[in-house]
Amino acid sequence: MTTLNGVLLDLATIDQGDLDLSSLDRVCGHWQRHAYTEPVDTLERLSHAQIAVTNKVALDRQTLTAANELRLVCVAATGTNNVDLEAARELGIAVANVARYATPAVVQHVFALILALTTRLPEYQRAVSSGAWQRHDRFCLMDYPIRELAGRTLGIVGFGELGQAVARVAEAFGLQVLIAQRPGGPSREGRLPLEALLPQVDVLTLHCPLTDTTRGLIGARELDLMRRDALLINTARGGIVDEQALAEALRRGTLGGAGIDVLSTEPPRGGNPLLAPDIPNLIVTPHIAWASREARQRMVDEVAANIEAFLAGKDRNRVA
């Protein structure tokens, strides 16, 4: 069997050194590793590849048409916006991504952040950092009121894999679940369009893709249409949310509070509204909801077995 080339164009987004890269190593003769690819370097390190990996390595139309030798595109991760669709189907590149591999560690994260907000830990953290219990008269510090999620309602918008899995776990802490209507879909039975179902929850959570549809999705109009103690849970993507909107609800208390997972552009190198100091009850992660190290072991094992399909001519997780 003639060795294949494979590239990965930035493997430390994915591993930092905690991962077993074995199953690759088994799919494919030989690797070239990177940690990062700056474009300028993108087309040589394609030059002699057959198989490449990428997280967040763009590959336009212009890349993929000069990549004489490529066969196959691994995105290690769920949305394909890097890769132009269009122009692998044309040029007969292949190109498959991953899916399902971070349900756990995203749902787990979103409660994460609900639990904090509802109980207030950030706050009570503090309080014992600045030495304010030590001083306090009583046996326990009460300035920051919680509250309890079973008997409120959860609000979900985007049903799918996360969506699902993140309802079956907030049944067990005794939250109702409403689901809204898919944006810009057709009405469907037992799902709410937005503004219906916007001042009826306790806690909305986001896990819709960014389409033209979502873009925005959650502005002003929306958040003004939200409960004054509500949570908003966005580990989706940071455009679905007018970020200027959110900072200006929490700073008048227009809502209750916030926890985010995803800003419109990452790194936030130029600011973010979500980032200056004084809005309170926010919490706000670098993008991590999907990072734990057994999903990102999950990651480069279905990357692996993606390869090993294209290499016996079967389809898997094939998006192009």
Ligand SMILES: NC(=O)c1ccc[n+]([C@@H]2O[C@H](COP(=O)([O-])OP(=O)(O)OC[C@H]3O[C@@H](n4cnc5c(N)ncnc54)[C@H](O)[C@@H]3O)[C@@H](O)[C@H]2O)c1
Second form
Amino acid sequence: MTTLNGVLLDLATIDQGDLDLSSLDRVCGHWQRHAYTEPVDTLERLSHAQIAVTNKVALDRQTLTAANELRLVCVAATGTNNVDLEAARELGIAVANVARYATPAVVQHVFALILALTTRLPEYQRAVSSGAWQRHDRFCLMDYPIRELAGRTLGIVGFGELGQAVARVAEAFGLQVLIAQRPGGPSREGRLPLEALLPQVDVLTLHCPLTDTTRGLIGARELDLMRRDALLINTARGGIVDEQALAEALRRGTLGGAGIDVLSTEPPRGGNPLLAPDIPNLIVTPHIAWASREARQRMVDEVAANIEAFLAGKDRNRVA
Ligand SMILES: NC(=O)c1ccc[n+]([C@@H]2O[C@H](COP(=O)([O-])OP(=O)(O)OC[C@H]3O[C@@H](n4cnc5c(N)ncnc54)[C@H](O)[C@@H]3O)[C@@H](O)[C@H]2O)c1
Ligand SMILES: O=C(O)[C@H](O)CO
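Previous: the form predicted alone; requested now: the form predicted together with the named molecule:
Okay, now the whole complex, with that chain kicking things off.
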């Protein structure tokens, strides 16, 4: 039995009391469990820990530098933008993320958003709940134009685990798939620079990480390049999109709609341009694309496997 101390900084963002946490108990002798950790408490909670598990608690350079005993940070997510990876590398603190745990959940969420927007589900649901259908003089109320996906084009930015899984389902819907070339990355056959891809797509879906390069990747200029009836789907990270520019494009009608699962600040306590009630054809969900029970259980078991590998001196899902 190991004598390492572990700290779970934001367990309530992972477990709703519905998960089996025994894999974590097997790999670390002593866990300090916290439902949430506010920034003011982070350092104190890390002070005696050799292993920290964080979903969204930010671990910046200052915090990592002061956490003298820390040897391993396990990010309980694929996105690692809440941890200063460069600082961790310099300080010799290993960081591991969880890859591929949420693919079915995220893919179904991406298509839930695309399908809801193309079939105008929110508007038709409101028409029924407000009594508009009941008052109608014909059998079918069709006030909102419905479109088909078959024969249209889907653009994907970020062709990793999630981008590729979305592409497979897209093909089953009869969508043609175009892939954005990674700036500065190797040019590959069939991939297009973003600015060449944008005017060609009916739906653009984002699956790249949030990094210094992708922050603000989809701004006013990129939105202007898109078709007036195109849809933007963002289940990646809020900071990849200029939210003010997106709100304006939807209001002006220069973009057809958007399905957004992630915002630049979460929770959006200080408000967000995309939460204004007057924006048409916009669906915002509270960062839940990943959150099926099955995916959360896989995540816990993957975090445990990362810790076990680290203790055995092996690299597993290491990002720093
Ligand atoms: N909303 C959610 O619940 C949820 C769940 C899981 C993951 N995510 C987000 O989705 C992201 C992607 O997850 P994944 O599992 O597919 O990761 P991944 O690492 O398998 O794939 C990311 C891909 O993006 C590419 N990329 C990076 N920068 C790019 C750029 N500028 N242009 C084009 N491509 C670029 C990379 O080369 C890689 O192929 C995560 O980083 C995370 O932020 C969100
Ligand atoms: O990156 C991820 O795994 C999801 O956004 C959940 O945190």
